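In the block that follows, a single chain appears as structure tokens, in the form predicted on its own.
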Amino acid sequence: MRFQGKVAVISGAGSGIGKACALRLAQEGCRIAALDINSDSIPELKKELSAYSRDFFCREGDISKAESVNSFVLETVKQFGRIDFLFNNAGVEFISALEETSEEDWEHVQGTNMKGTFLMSKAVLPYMKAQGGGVIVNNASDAGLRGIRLNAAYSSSKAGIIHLTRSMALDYGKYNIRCNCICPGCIKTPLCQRFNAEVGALEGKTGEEVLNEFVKANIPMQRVGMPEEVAAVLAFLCSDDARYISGAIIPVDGGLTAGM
């Protein structure tokens, strides 16, 4: 196993995409340190890494407060001895035009995408240092990469995390610590749920009926992407195989991306 003896930090870990590497990452030999900030989640979440290992624990924490942050990590720390992978998956979505976007959602939604993505790299940052080396995953969107009616909170969240990504990048290489980003399109996961349910019912129509005409009229694959397609390149990019890789920006959405 590739990744045996080696630890990895993941936020968002209770569903969706942070789930599937949380898993993925366990199969192939991972200590996993999993965070989520719905409680209700981190049940089954430990039955399913059960299956894999016995050396994981999860808890529930709110990525943009700094003292939950800092005492998760710490916690980590002292548990296991090391992080050698963050990834940094947790996110909130918004629907809405940046009139109708109160202070308090912009606030909560750069809070959690663009404050939680820095106060969980700068938390596991002096020990990768310390260690002599780690990789950090981001996890941006395609919404990040382009303009998307309707989001301009949440777009501009994500566009900010790919910047960190090349700061950090830039910042961190010397220390032997690889930082890329990547940006999932319609992944089927509870948050792209939730996104086009609340895009359909401002167009009156179901999540469902949403989803299909996007991916029909946009997603060259014809497809949805399944958490385990992300899972794979995280894995990949922690990876040796990747051990050159750094400031990279690799969407996962079936050529959603590439064009108009």
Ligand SMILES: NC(=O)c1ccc[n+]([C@@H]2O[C@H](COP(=O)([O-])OP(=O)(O)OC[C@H]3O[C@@H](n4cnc5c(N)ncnc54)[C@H](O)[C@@H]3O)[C@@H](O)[C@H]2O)c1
The other form holds:
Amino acid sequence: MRFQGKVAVISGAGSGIGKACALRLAQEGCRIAALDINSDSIPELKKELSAYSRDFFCREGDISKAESVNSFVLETVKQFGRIDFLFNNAGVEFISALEETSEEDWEHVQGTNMKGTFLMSKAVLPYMKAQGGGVIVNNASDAGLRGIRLNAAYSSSKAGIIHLTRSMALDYGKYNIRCNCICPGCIKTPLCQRFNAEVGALEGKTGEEVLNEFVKANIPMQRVGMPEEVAAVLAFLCSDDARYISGAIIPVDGGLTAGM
Ligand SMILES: NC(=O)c1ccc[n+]([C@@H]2O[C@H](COP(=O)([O-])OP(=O)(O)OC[C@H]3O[C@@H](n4cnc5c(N)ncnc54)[C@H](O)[C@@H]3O)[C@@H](O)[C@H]2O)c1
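Can I have the other form now, the form predicted together with the ligand, not the form predicted on its own?
Shown next: the complete complex, the earlier chain at its head.
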């Protein structure tokens, strides 16, 4: 159990990639502090985590609000005494051309994806510094590596997360804090399902048709990824095997962003 005694904070752990990551780290002995804005997701998350551990707590919270973030981080430290890993995973998708993006939509997407990553990191860093180190992993997207049509707000928020990761790696390496970024491609989660259903509605197709066509035309490995395949990369980045990796931007996308 390589993460015995370690503590991980995971945002957006109630669904998809975040949940798979919480379960994977718990399976390897990590204590989990999980946060999600959707309170309905918490009971099921608790049930699934309890198969591996009793050392976790899951709470409703909003990463876009400093008060919510700060009280969650404080509660984590009160309960577990330290924070070894932070996975900034929670995010929202958004499909629209720039002209049809309202100021409110823009603020919701940037406020969750970009500002949420900033607020969570800002709240956790002092504890990591004081204890002599830690690992932060941000969840961006293939959309952060290149533009995506009808995706200006989302893509720009994810590109911002990539640069935020690099800046954090530069500033906090001297405190033995590593900061890296995962860029998932097409991963089978509710978000991916919603995304394809919305694109399908614009194109007069089902979400499944959109997804199948996209996979065939764009993903060299010819399949979608599974949340557990992202969780395996997170576990590696948190582990000592990755002790000299910081500032890295790692696609987990079956080759999607390798080229045309
Ligand atoms: N699934 C994919 O194909 C894919 C691809 C690239 C990037 N990503 C990124 O991976 C991350 C996880 O996505 P997923 O596919 O698991 O999506 P998901 O919708 O299944 O899960 C996201 C979780 O985040 C929570 N959340 C949303 N806003 C929040 C907030 N303000 N505060 C706290 N929690 C909040 C949601 O309630 C949900 O439980 C996101 O950042 C997403 O952009 C996903």
